[in-house]
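There is one chain below, alone, in structure tokens, taken in the form predicted alone.
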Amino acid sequence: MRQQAWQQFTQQGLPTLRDEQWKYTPLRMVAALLKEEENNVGGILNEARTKQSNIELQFEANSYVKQVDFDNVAIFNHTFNLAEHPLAVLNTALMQSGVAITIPDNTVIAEPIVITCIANDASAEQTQQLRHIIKIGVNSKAQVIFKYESATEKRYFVNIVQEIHAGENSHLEHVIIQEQHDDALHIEGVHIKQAANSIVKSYALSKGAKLARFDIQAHFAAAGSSCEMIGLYQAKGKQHVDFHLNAEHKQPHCRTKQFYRGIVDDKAKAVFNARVVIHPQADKSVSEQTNNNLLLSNTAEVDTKPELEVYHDDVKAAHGATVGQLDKDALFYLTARGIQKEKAEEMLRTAFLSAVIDEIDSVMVQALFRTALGMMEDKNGR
């Protein structure tokens, strides 16, 4: 499997700006770190089979959470079409570390499962390949939180693939909090396959990293499923953050909600591309897409593109996007009442981000987001 994936990757290569899904996201820095590995194919493939990634995985090992068994090739690549995802092809060839989370049928996990992924100095100038597998059983409920952090200031590239299988009538809250240092390169694909009447709530926050790219995809394999994709991003300096969301409605009575907001400053760039496809057989589908952005400088850039393809009349669907600056009237109102300009701007930014955070069901996850964003406490002390 690894050898075939590597051969496919060397033929296919990294996506370029000519690829529609990557036209705003240059991968020159990733290509530079891959160059040595491409010159040592046999060595890197053999090493990947035996060597753990230099990303330290911290979690409480129990009957639900274990290291991924990479010798069991039958567990991989069942939630997406591998040929359509070049970075997943690379990950399949070189994957070194990851967790397997298995929740049995009729099981409710009261406490969140937290996986902290920390890059250290040994990660520098290397590619790190993580593969996570999550299976949540019938009528089960769980909350899984992934945190990505840096214990080094050196550049590294971490490429992550998550495969999520949501069983019938299951309920999963899936959380990503990415706050690596400003020179890290982070690419992550989250591929969700949902059975009948399952609910998945995807919460994501990106702050930090020179390049951060997230592909979050939901595939409704049976009727009555629901997927919420809610997230925030901040970018400054020359950072680049990119969220690509995709939901395929191929079954009736399914629901998608996509709500993201971002704040972009200095010469940073943000990309938001959300796509929902409602196929001819997916009657009674419901879809909402919203993306709002604040630009804090004249050199910041946002490329936002919500896409909606509807091939059935009996559906409810809406989408919209905005890009703007802090409200000058609101800022004048606050400063006219004696609030310093810096404090007033912080209040407006907090209010802008809070609209998304308030959509998160978990109070604990709300608090994690507020802490990561350095937000002032709200009126309830959160």
Given for the second form:
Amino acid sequence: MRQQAWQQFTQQGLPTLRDEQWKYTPLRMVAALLKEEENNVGGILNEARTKQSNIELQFEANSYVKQVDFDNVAIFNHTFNLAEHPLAVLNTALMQSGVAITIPDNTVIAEPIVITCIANDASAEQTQQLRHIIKIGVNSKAQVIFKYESATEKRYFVNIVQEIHAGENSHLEHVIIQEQHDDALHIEGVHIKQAANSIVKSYALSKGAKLARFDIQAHFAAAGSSCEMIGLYQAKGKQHVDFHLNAEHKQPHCRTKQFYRGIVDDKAKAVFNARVVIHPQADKSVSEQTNNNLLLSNTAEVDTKPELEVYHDDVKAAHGATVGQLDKDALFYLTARGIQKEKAEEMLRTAFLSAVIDEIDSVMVQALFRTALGMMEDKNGR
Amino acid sequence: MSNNAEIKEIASQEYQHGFVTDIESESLPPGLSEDTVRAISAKKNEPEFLLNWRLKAYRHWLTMKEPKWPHVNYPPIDFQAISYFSAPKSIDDMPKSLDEVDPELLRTYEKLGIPLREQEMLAGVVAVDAVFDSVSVATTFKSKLKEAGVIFCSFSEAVQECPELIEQYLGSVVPYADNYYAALNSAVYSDGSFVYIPKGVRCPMELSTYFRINAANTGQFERTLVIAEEGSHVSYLEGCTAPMRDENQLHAAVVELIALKDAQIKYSTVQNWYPGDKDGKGGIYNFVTKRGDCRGDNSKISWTQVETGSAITWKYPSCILRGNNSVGEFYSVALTNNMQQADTGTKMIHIGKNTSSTIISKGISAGRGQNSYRGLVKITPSAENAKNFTQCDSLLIGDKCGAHTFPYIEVANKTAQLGHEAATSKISEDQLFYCMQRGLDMENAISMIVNGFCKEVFKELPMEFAVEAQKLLEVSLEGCVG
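Starting from the form predicted alone shown above, please give the structure in the form predicted together with the partner chain.
Once more the chain from above appears, this time first in line as the rest of the complex follows.
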């Protein structure tokens, strides 16, 4: 499998700006790191590249959570089409470590499963490839939180693929909090395959990294499923953040909601692309897409593209996107009441992001997001 | 439904403008080479610079690849099988007045309802420059326009009469290397329209061109150039119908608009080319590059389009908002029925300060039609206080059609305010029930709801077109239910 994927990767290479999916996100820095590794470790598929990982995975190991067994090749690449994801091909060839979370049928896990991935100094020497596999059984419920942090100042590249199988009637809350240092390169693909009547809620927060790219994809394999993708991004300095969301409605009675907000400042760039495809047989599909951006500097840039492809008439689909700055009237109102300008701006930013945080079901995740964003507490002390 | 038979009858209605007029055409044999380009240029008696420009475009075209990104499907086009020039034979002795126009031609126009002769009175409102195939045959009310200093003539005439304007402006908005079909057009365009409005003049009437594709197997390569000098104002109408034909016809036009300081251009299109039959056989490929350049401060360009015809419509009338305070507008209704496909939308490039743009797009899909909106709103760093509002709604009639939206929004200035809204839905059952409960049959109820859906766009059309557009929509939608 690795050999095959490696061959495919060497043939097609990294995507370029000519690829529609990568139109706004250049991978020059990633290419440079790969080149460097080629010189250091050898540009071939060898043990040195696949055995060792310098990302420390911290989690409480128990019967549900363990390391992925990479010898068992049958478990990989079931939730997405490899041909469409060049970075997942690279990951398949070189994957080094990751967690496997398996929740049996009829099990409710009350405590959140927290996995903290910390990059150390050595991670700069080669690309880091993580593969997480999550399987939620029939009628089961769980909450999984991934935190990405760095314990190094060096630039490194981490390429992550998550495969999520949500069983029939299951309920999964999937959380990503990305707070790496400002020179990290982070690419992550989250591929969700949902069985009938399952509910998946994906909450993402991207704050760190020089380049952060997320592909979050929901694939409804049976009727009656619902997927919520809710997230926030904050980019400043020379950061580049890119979210690509995708939901394929191939079955009737499915529902998606995509709600993202972001604040972009300095020379940063934010890219947002949400796509919902409603296939001919997907009766009574409901989809909602919303993306709002605050652009705070003249050197920053936002490229947003909420896409809809609808091949059926019995659906409800809407989307909206806005790009703007802080409301001048609101700012005036606050400053007229004796609040300092900086404080007032802070309040408005908080309010802007709070609208997204309020959509999150779990109070615990809400609090995590608020802390990560350094937001002041609201009146309820949350 | 009680009147099923009637609906079937309407549904199977043949394209009512589908007829072929028997006029001898003087065409070039099919094929494309440098010689074809030279031959067209020679036939048109063109100055050196134009031939060179055509050749440059042709050579560049050879290096380009056919674009594959639009959301449409069609068999590959054999560019060697197309005849690149066809003109009614009477070109050698151009008619001096309407009386000299080939009577066969006039009959064609009568069938189309274009009033050239008997309705000269009515045509007093609209000056019609009728393009029959690739050569303009008659232009009405030239004198009245001349009085105002307006130049409104066929492109080839303009080349002879005011080559300096052509040299200055041709290709300045859509360069020959812009895209595949623009390059092809630049190399082989046969004719088109030319409008020049001098400084401070408000064009005394609405200008109008009727395009008509006639000779079988002829690609139509129109070139339209509208120049509005400082403080001028012009409203330009373009309407199209085409006769029935089995082979697909390629239409790759280029339209360039230039609005200088304080000028306003309003460009309206009603496109009703042959859409192909129920199974998608035949029909026109409409691959058009339309772009307006708000070059001066306070200028305004407004595009209004009603697209009901063509097997494939693929066009993005765009505005480059270069001047400060310039305004761009785009109002569109695109309807796809049966096997029609449309990938249309607009581009608004904000460069100047305080520029604003509005996009209202209504897509209607019925039968097995596929309708895509693809738009770009780009705010460059220099565009302080730019504003954009976009609304693109889609209506789906039937469960085999598709409606798609691909809006690109690129913002690089913090003072920009822009919003995009879109919704896709079918005709609500409540609305239908309400109308039918009041005694309307299904077909009428749908037609009424669809008209309401498009009203925002229709009200932007000039009066003459608004009525036509509404009728067109009704005809095109007939037979989509039941």
